[in-house]
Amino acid sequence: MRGSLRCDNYIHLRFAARVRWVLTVGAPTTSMPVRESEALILRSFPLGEADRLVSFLSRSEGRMRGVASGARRTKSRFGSTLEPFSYVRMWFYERQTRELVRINQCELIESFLEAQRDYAVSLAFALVSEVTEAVLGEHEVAEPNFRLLLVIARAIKAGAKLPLPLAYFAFWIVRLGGWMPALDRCSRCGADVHNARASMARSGLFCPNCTLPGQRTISQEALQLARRMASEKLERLMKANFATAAIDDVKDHMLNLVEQHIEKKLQTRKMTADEPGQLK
């Protein structure tokens, strides 16, 4: 009887921790099914005293938000996956009533953690994942920006300097956006702008006749090396030999135009120009 006893308590134990885990750790069931994506890490934050919050780029599902339970344990299941600019491939749980998934598994397929303990290159990093962050909505499926952001850190990884790479990537933003302004004559009397010194605005590229006061000149270099970056890949361009300022001059106004469209300033841009030099 004592036998008989000991095993129902036993089953009811298991059968009760059972329960706990389901509730809990959200094992699968119909209306939480597992999806598996591979992905890019943006940021992540601790979360608890064990977890993590997770900001991810998902090739098949876009950007999304979740949890990693015991990621910052010492013998965490997740290692190094959960790391900036980590490429892995993801299983996750996601509820219709809940903003946050639940990462399950991460399996790790390249990492770009070394190249980023050069501190350029994590600032770099930094303001990449603060761009795509703010252009892209949650759950927003974007193939072409995970593969440019794909394309870009790789560069990095291969030892590009950083303006190039940086130029591309805010050039690439602003088209994929659909705010990219026709880069060959101007937005106001249609006047080509080729040979012509213009100026560039939210509203797009102006002649001189009809620059507005406070708006910014852009170079004809910097023009030229836009047209070229609507054409031809990164690797291509990396063999050119460009003027420094005219990257710049790239970088700097597709920045300005990201800005102007999310309507707030780019904390890491500000923290790249407190570091003269960091991101030359």
Second form
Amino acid sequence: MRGSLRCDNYIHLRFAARVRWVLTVGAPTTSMPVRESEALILRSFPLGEADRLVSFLSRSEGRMRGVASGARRTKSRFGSTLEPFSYVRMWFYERQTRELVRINQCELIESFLEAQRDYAVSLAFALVSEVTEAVLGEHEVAEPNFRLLLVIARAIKAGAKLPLPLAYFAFWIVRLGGWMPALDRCSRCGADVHNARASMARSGLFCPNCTLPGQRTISQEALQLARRMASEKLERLMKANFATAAIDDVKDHMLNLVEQHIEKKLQTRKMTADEPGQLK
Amino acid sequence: MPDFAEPIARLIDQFKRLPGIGQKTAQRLAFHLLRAGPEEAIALADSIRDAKLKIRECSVCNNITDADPCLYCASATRNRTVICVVEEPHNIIAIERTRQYNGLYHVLGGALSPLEGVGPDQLKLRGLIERLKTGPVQEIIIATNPTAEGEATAVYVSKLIKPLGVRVTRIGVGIPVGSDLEYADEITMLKAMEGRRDL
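Alongside the form predicted alone that was just displayed, please also present the structure of the form predicted in complex with its partner chain.
Starting with the chain above, the whole complex follows.
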């Protein structure tokens, strides 16, 4: 009996203390502050009855995934803002226990939907999107990648021929990833490769003496283009005339490096290779 | 020791494979069937088996059907000079609900989506070209979704068909009925303006 009373008193005191703490400090909240960020939509999938699962690159928060409730309904408040590569201002909130954020609202800043009506262009955007998703970890802030994607999307929208923006994108995605080998000397012996026939592999660029059997050579024109890409803006490069073979060489070597680092083949790369039109 | 008797666990596992159904919902469904009479459970099993065994694709339009050709392709009253091209069979239901369209259909089986690995080879385009070459078709209405993938598919299909001398039209895209212009985004509004018509 005495034990029971003591127990009741203990519970009563604990409850009273809790009430006092709530009154003085405030209720323990699980507040979910809405965040605001510029974002580029990478891709989206249908989810449930009428929702969309959206993968996006936020300028300030990095690559994230979120749910846009009711986005597939005809009168959805999201409209065309969740289409691939839409440049939007996004309001979302995240809960600590959930992997996916909840997307509240999107405001369109710039749309690239019209450009993607062409299948070759939509393939190019898909390649950019797949590579970005593969190389960036979730919540890894990547502002330079964000700016790179915008530059590429705007160049394609402006009507640039596709191979050069894609090669520029592949070059910079490798460089931003920290996987770019030195482009002026052999990775093994340090010899100058400015005028030599070189080959490129995951571990670097190799002079003719250090090249191993099976390593793919890279042309001098491609190396020169790559060196210019490191220091010049895309819009300036687009005014110059480069051989198609050199552009393709840079793109292929860079995408090889990406595939070696992510340890899987890019699905859209094979599809771009199968497309005989503007992508080559 | 398992949480449930083996047959129930197996039933829950099967329900969990369905889209949008998690552990709790699967349990609820399984226990509902256990509580229901045996005839209800057997009727469900029969309808699943029948749907799986009897439903197939129409050899003409790729719609899902229990008789080949499907009721639209076999109907004598439908207008054979117009074909409406849709992404999926369930899109046909949305168009049929209007009770205004009396032409035929062609189901592509998806839309061009490189990220999903869907290219032109994965769409059922060959059958459509054959129908245009052999039938009395005068117009193709492309009713793919107004998304990036749907638009790319529409443009691709139209480029493929136009050389055959058939009129190609696209369903209207823009402001939905009952909504407010104030809330339309720029692209939706632009599409609505582009698709304006004389009154």
